[in-house]
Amino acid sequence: MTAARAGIVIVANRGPNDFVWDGNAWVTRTATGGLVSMLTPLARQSSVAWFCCVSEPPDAQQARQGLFTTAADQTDPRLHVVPVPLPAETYHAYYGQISNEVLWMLQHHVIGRGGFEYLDKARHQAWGRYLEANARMAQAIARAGRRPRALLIQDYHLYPLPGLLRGLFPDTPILHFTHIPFPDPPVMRLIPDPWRQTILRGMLGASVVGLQTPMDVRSFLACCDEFLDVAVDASQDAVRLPDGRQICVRAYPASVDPLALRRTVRTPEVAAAQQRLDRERGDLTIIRVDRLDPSKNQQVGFLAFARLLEMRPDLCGRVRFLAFLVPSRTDLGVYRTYRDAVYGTIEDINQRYGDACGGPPVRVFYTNDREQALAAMQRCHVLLINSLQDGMNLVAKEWAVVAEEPGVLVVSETAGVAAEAADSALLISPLDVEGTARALAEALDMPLAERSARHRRFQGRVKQWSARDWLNAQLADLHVRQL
């Protein structure tokens, strides 16, 4: 007898909970990042299961040194979460050494010292663990015993998984969505050919390959054309395999839930955060809200702010830079080194300009406090996003929804969101300190009428394509019922 079809299965490295630094310890809290927030409305349906990776720390010493997400961490009474356990060494290699220290860095163009430098014996061994983790996930889904109605596989941690599941579920609609930028062929050549083959062929196990932007679609199709023996139809954004199966390649720009954001900013927690921040703001306030990650390029952003104060001494004492830096991957040495470098730059700026500005002009909030970040977005004059590369960057879209002060978005043209904000934001090159400083000055000097018009344009675009639209477009292309 054929097994009955179950509901949709979401597959991701991460579960619905995140880690937050509280006092002197990490605690779990419902995640608020893009992936989780966009998938949760679907995940709350009773027929939907969410498979995620978990790993127990091997001993107390390693538990203190690194973040391990356990089955208990990912328990959520509102969701059907299926934790897939990985041995601690496998999890560290698959998640830390390959997913974050190689693929994340490569795809965000953090290449060279302080990012993806080279692949040694340890990295090649870790690649084997990456493949093992994907195989374990495939086995866990198969052991669940029912045929999914559709599979939604998330991100770069699970590139091989669609190919593995295609053999197990030959008739099931599968979508793989990559939340980060997809590299073009010259960047893909920086990893060995067997790795490229595994990544691309694994993704082509899906029925639909989802990416953030049309540029990512073009990069993926170019890689398939360059490295695989397949037929690429760029006019139809499709790839045809030798066995005749055709894979659609589509752009689904990630977005936010405007209604949920408005509910959140009306909470007492945001009101309390506003009162705390009132003491920190200047007459003019620049903010940034991002994970403390080399790809976010905070170092250059702070250097640009220092250059702003140098060329515009009239702003000293009037402008304050509030930086909301979310702790990220603190168990990885490259992240700790980057954190220390960023803090060193901030200290230098505050020492150099502290007297002239009547106090430190840069104030850092090193915490994962969503309510505080949203409060800052409500009342700022400039939001700076100068990432080296971003799949989308949902902070910009959150700001567009919640901002009460019609500020100005200054954003890297290499961020995915730049295409949607091109007629509203000031676009910068992420490595251009001088250009970024000038853009900050232009934003602070911009007349209210122009700021308001720019903000309204971008806000309207975000409202027209929400997180629900992002998800429903994928479900429609899989021919399953939409939300």
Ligand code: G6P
The other form holds:
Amino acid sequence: MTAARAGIVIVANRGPNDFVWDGNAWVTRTATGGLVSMLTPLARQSSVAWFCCVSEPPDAQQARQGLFTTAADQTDPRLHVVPVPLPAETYHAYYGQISNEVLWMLQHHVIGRGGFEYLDKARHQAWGRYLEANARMAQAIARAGRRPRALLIQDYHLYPLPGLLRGLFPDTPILHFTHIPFPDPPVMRLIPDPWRQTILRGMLGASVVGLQTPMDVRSFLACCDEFLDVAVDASQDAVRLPDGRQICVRAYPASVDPLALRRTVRTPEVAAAQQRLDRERGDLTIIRVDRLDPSKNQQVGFLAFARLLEMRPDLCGRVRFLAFLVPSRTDLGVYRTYRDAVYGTIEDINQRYGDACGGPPVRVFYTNDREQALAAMQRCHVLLINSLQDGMNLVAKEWAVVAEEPGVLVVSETAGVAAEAADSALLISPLDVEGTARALAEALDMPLAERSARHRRFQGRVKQWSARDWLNAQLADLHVRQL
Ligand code: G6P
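Show the other one: the form predicted together with the named molecule, since we just had the form predicted alone.
To see the whole picture, the full complex is given below, headed by that same chain.
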């Protein structure tokens, strides 16, 4: 980072671009996802640097020095990206074995077989690598030279980092934001005490701890109260450390950029996808759009669809379920096993109801095609989001903005977005197959006037609190200039 560029520093596991090792060089690809889209407007400012992790291939030892400059040079010139290379084994342990197989699963309540099952010796060793990755990130930021104006640290990959940076930059405003649900004390007790001490103390290195919802704020404060020797002031949503430093704990619900979304749906790519999808839709169309991930609970969603066809034979041949499943973390066994199970269920349904419905009622699109997903959201009768737990779920908010057909949102009450959609969506309990099937039927039967009124209410709420508000509220709390 050159001196002139020192300013706000964003730190995330992912960069605004993904770095892919292509034979003998890092090449970049625009990353997708809420975290990146919400932070990119800030990252476009010339004084902002974005530190992210990349996995260094084992034979790239010699190129290490070059990676800092070449990878950064290849990225969007309007963004100042600093990729921090980690040895491949360290990256796998930190990102795969701890961040995704333990913390992600724990925080989304995927506990037991197919999720966070147990911690063996290998997992304890991986925890050491998780700490090492965080330490390397802290060193890279320190090596960059100047004291940052403020640090915005993202997510569960980097819980220890605020604590490490607090030691290096005692007076710098630091915000740590967790994009996924925060566990309450009984769930937090499922990891060993030294781990949760590291997580909580690391987060408290920040000046402000940011979470998605007021419920996450309550869970975080309850964990601090239960596991640490600190004073929790629940009336002020604050934690006071023994040395007198006070940390604010705040909810900043993630959101979308309505203007950018409207621009995207006007592109030729979306129009072309729209034509393709016309061939797939039924008279009535249910869709889902999510990463293929155990926490998204696709399996139960498809079982509920099968039950819908069973309880309502009149819908056979009229309703189609278009599933846009985004490949994710496929290097991890639990994700591959889950994908196979989901595919098995889909095949069963299509076999069982194919004849009665005049063709397979479930159509799967296993790809990361944002334009196609937005085209599907524009014209559907039901959007099903039945996550087991979800920090927010921005697909619901994207749908609210782009939908042309006033459809119905059927959403788990355990998704962060449920609070904002409570008076417009049909809420379901994520493991309740029967209840979800009935909610799907109710949504498909709902008269147009009611659908429109519900959709307008939710759309109005999303427009009132956009991604820019999410970011500006954090910058305001850090006392730095807003966008
Ligand atoms: C969630 C997390 C992000 C993560 C994203 C995609 O939204 O909160 O930190 O980047 O999922 O997951 P991936 O593992 O592909 O980065």
